[in-house]
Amino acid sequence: MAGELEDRVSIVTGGGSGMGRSTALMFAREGAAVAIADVNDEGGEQTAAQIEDLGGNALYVHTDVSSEQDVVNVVAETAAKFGRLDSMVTAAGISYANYVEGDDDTDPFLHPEAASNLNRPTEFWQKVIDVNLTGVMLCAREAARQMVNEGHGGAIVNFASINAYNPSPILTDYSVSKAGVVMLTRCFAAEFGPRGIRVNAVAPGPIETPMLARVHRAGASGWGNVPLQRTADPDEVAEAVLFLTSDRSSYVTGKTLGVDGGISTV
């Protein structure tokens, strides 16, 4: 039986861990060729290896989302390689300025007070809305762009998050980013609409990937917050990804979808 993405194309943004890995190695599994973008070239190449190993097609490009260059670079190889682009999946993105370079005396989860509004340095505002919102303009749009140019539909699936809806003292950027991939979702649906181009999120709660161990790390355990009781794997939000961008999902567009265990609900 072929998989729900048998001969199609995608991009994963954010591919060298966590929920993008997943997703990634599941659309792999499912019959698409995918482009893992990413910073982590270790990572990505990684997740690269793993889908050829399972027998699928990869690709790995060094992309920063928040580079334009790099994204109009990362969707041209893609296409290129595989002859077309049909799935964009925005996975990329950072809880905090520094939170690529590990940086402990910048993690606000360790350090709330220097993570407070009154505290944050502005640059540091506008490195987490670069990536976490621009880059999933630039992203979505490029891929929109192509597959206009190539005549066909397609899918774009954004990452939000469970912080889109609940304000945070001290992720802040983060949570307005968030925020603004939710509308920038529902405006990109209604104009990309018309093409055929479908475009919705997800909102995850508390995934295990490596932003979660930073929570960890600072101390807090516990999910009564959460009906379901526990985190998630990524491979739960890698199924949500699959089915919004699958034909399971043909009618659904501009639309964001928890997965979080029911937090939004209480």
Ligand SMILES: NC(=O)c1ccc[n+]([C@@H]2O[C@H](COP(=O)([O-])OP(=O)(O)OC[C@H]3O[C@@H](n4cnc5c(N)ncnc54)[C@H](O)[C@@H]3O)[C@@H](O)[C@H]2O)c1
Given for the second form:
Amino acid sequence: MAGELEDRVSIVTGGGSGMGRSTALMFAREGAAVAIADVNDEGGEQTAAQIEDLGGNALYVHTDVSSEQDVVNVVAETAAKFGRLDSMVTAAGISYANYVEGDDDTDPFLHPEAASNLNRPTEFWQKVIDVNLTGVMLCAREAARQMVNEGHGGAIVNFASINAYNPSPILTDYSVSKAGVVMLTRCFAAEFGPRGIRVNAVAPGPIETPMLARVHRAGASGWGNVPLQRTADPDEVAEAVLFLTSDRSSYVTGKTLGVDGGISTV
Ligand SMILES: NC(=O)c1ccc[n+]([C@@H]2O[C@H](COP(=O)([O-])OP(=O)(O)OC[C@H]3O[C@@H](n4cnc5c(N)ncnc54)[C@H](O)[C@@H]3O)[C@@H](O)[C@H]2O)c1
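For comparison with the form predicted alone, please write out the form predicted in complex with the named molecule.
Next comes the full complex, this chain leading.
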């Protein structure tokens, strides 16, 4: 398909849902072949099928981003199937340790008292850091290795959050992981810039995905702290990811772009 990413190949982690799915579909509409990496097989296969329905090229690879072997595998499979790799989007993430399992008992929005730093088990902290920070590092690093081996540049776009800047005591592990993503993005941009690989991030505010649905369910209401006074559609973030991936941002690297209705401004 013709478009801004014509003949490009991308991997989108977390592409089975939410902003990862929006990004994967938008990239496909712009002409990219897209590999979806997720632990959610049903969602991942659905996204791949939606891309094929659009007339695009897609691949789904079951991938736990916190597993180095899985990450090596998805990059290798993508390059084998589509012949190259031009971009990596690291949208996979969890808001609490048992998020994928959907465990209500440990949901910090439903049980803020249990999410106190005084009470939370160390393994919960470790899980969130493993997926949200180490997972991003593994994916970005493996993509950079592939691009360097192929002898061309590329673009990596990581998912941070407004929680990288705004502390949330019930989401300490999440907030710290996202602050880490901001610095990881800067370090990788500094190292890989000379090789033509740009590394940026987006820091979304409240976006209407299954992740935010858990917050709604716990009774959060009103977005008075958002200058634009609303939540956003996942496509509004995908637009920013497309900008940071395409040649339109050819002189931008190391930056984290807030896509947050202005929350981080006030
Ligand atoms: N929704 C929001 O309001 C919001 C705000 C700021 C940042 N974010 C971040 O945006 C990103 C996308 O979140 P979303 O809102 O689209 O949520 P989502 O739950 O709709 O999508 C997250 C996807 O990540 C996948 N995933 C989770 N753990 C994984 C693992 N170990 N390996 C591979 N895949 C895994 C899930 O299966 C899911 O498909 C996340 O990094 C999240 O932290 C979301």
